[in-house]
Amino acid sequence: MAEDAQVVITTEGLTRSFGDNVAVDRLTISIRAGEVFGFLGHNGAGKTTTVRMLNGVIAPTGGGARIFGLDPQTDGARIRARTGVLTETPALDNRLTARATLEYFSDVYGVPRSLRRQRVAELLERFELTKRADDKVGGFSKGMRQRLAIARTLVNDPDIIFLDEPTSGLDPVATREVHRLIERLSHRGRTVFLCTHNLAEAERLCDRVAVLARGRVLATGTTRELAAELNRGHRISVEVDTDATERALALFTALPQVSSAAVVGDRAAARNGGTLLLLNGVARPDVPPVIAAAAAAGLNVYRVEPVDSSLEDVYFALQGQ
């Protein structure tokens, strides 16, 4: 994704309250074309409400948004003509076939009749539903239903695709298929707004993420950027003898180059009679003196490795956990 890519979604203080409950609290974000943007938070964090406001389905109670430069409150229909939305629990009519489902939504989205048959055929092929195209949806597996729901989301060839927990409840094979689809959409220049609480999924797929709690964005950026802001960007793991664990912890914790130290699980170290320690706040130039201090204290150090913060580390640190 190019740094100078066109901005297609902006919000400024976007807020939505339901009575005394503030579902979305002063949301301010900016998303570029072709970006896979992760919107991360627990259930009830405000993800679905945000998607509904961005598509002009419900109005905000404060602030505003622009999609393609348009205001969702006044230009909702024009925006929805260029977006696709997969809800967390997409409704499909069990009485319709896969082909009829796509034809119906092609009509809803105003896909020209001259393109409709080809578009439907292409989507059935892309989602490996051609052989079951004329079977009723009621007999489909959950993975097949989800593939059809995503295909339905793409009938109007949208520029922005909103996906709300697209792999929830899917088996590993179906999940991998959805991940590959998201990657292909991004490579084709489509913008993907991915609402999820699956942190491993977000780390794999997203260019940037916004972490939410109680309707408010806690931080926005790449995993590396967020880790650096939290001072979690410099960490190393050190393996020492198990019987020296407490002594090593005391030594490393006392060093000025180390902000904190803790024991972490590592099966390989345990099998070898060792313990793995995680040292936080150790910048690259400080690694040699830290290890030299351990050697001077008579500690046996068997391996030293840099440790990148995961999105899970960052997420729970932001959530105060």
Given for the second form:
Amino acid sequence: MAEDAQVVITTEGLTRSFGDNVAVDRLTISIRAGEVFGFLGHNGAGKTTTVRMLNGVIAPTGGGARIFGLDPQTDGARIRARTGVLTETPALDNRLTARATLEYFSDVYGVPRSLRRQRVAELLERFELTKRADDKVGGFSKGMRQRLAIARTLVNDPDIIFLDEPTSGLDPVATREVHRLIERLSHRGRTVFLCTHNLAEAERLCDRVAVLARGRVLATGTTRELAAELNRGHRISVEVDTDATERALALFTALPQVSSAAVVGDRAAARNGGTLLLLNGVARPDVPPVIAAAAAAGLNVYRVEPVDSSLEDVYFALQGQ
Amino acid sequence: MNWRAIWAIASKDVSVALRTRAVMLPLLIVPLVLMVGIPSVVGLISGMANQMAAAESQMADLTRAMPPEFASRYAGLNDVQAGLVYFLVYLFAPMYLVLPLMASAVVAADSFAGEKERKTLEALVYTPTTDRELLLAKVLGALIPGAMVGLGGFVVYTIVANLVALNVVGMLILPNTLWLLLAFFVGPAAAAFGLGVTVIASSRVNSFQEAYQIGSLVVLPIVLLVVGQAMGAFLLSNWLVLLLGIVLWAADAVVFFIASASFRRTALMARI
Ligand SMILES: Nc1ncnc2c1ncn2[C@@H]1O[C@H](COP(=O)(O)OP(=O)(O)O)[C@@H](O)[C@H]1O
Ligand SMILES: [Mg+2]
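Given the form predicted on its own above, what does the protein look like in the form predicted together with the partner chain?
Let us now look at the entire complex, which starts with that chain.
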């Protein structure tokens, strides 16, 4: 991703309230062409409302946005011609066949007539729907419906693809397919706006993420940047005897090198009568004195490991703020 | 205007609605009952009465007022025959308007409220159509079947009424100016009216059934017309039908003004 890559989405204080409920609260983000941008948040965080505002299908109550330099409120149709949106529910008409669905949306999106047949056939093939192409959508499994909905999202070969929780409710195989698709879209230079509450998914696929809670962005950046921002880069886990847990916690927290300590669940430790403790703020040079202090106090230490900060840690730390 | 998109949406709405039982049943049953069932039954009864009647009392003896063109055109008919012609040509005429009204209302209910109910609206609002194009597409998708059912009903009724009249009176009675006005001028206006009211209702309710029920309420004024005429409050004449058409088209203009104001995707989505 080049530093000077074109910015395709910017928002400035973008806000939407429903009565007293502020669904999206002063959102300011900027997304470059070709990025896979993760929009991470629990249910009700404001992800769907944001996608709607960016595509001009719901009006903001404050602030504004530009997509391809256009204002969604006045140029919504021109923006939507170049975006594809996978909605949270597949929004498919059960009475149409898979092929008819794609042909219908090709027409509505203005796919050139000469290309339509081929484009539809390609999409059916790519999403493994060719065999069922002339069956009514009503009889499709959840995974097939999702594949068809994604295929529909791509009929106009969009520059920006919005995916609103594309893997929620899918089995692992279907999930992996969706992940591969996102990777392929990214390789082909498409911009992907991925709404998800799945941290592993965001961590695996996204160049950058914004963590959203109750309509507000808590942090934006790469996973690593977010971890650094929280200063939670240095952590170790330590396994001690379970019946010494309290004493160990008291001892470690009292040490100047340790900012905080907590018990984490760990089956392997539990099977051996041990408990895993997480010690925060312990940089590499701090490890020997910390272990020495434990040994001097008569604690049995069975294993010591550095712990990488994951997006998940960042997420929960931010949500807890 | 993005006509390709408009046509794609409208024709998909029509073809899908015609494959939906909740839509197809009223589209078949109502015309059958109104345009075939009722005139046939009335024709049968009149036929029997005609045979029993002395067939002597002449038109001139009728105490009931008849439309002006009636007396000259149907001079020489006996009481039963005149009564039948009067029923088939005049009394029943307002009933015909139920067809285009109901047909466009039921298809509109399916394509507006039904779209919300099936949650397919969300995919549609993300397409590169403007609000106006979307509304136009949806309106066409309901107006076309509404007008078709109206015209089809007219053709069927002309055949049935003529068969009945041929049998009892010995003459063809339709089409006449009044019915041509009804079918080609007032009928489409009625279709547009049923549609417009349903569009407005659809933006406020969330199911096909609710929207259809509200849309069907517009049939009530028609019942009023039928009853009013039967009670002798007024007589349908060509002029009155023309006036009715003009009033309906004017009402359409108002209804569509309201509908286009309420049909904004941003407003629809804010309610989902
Ligand atoms: N049309 C609406 N009317 C009223 N409240 C809404 C509407 N859409 C969303 N909300 C509220 O806005 C908040 C954010 O919702 P949403 O954007 O759907 O979150 P997410 O997609 O992250 O789950 C929620 O509290 C939700 O209840
Ligand atoms: Mg959502």
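Residue numbers count along the first chain shown, from 1. Predicted model only: the values in this text are computed from it and were never measured. For the two forms, the rigid core is made up of the largest set of C-alpha atoms that agree within 1.5 Å on superposition.
Fitting the two forms on the rigid core leaves the C-alpha of Ala174 displaced by under 2 angstroms between these two forms.
Once you line up the core between these two forms, the Cα of Glu239 ends up 2 Å or more from where it was.
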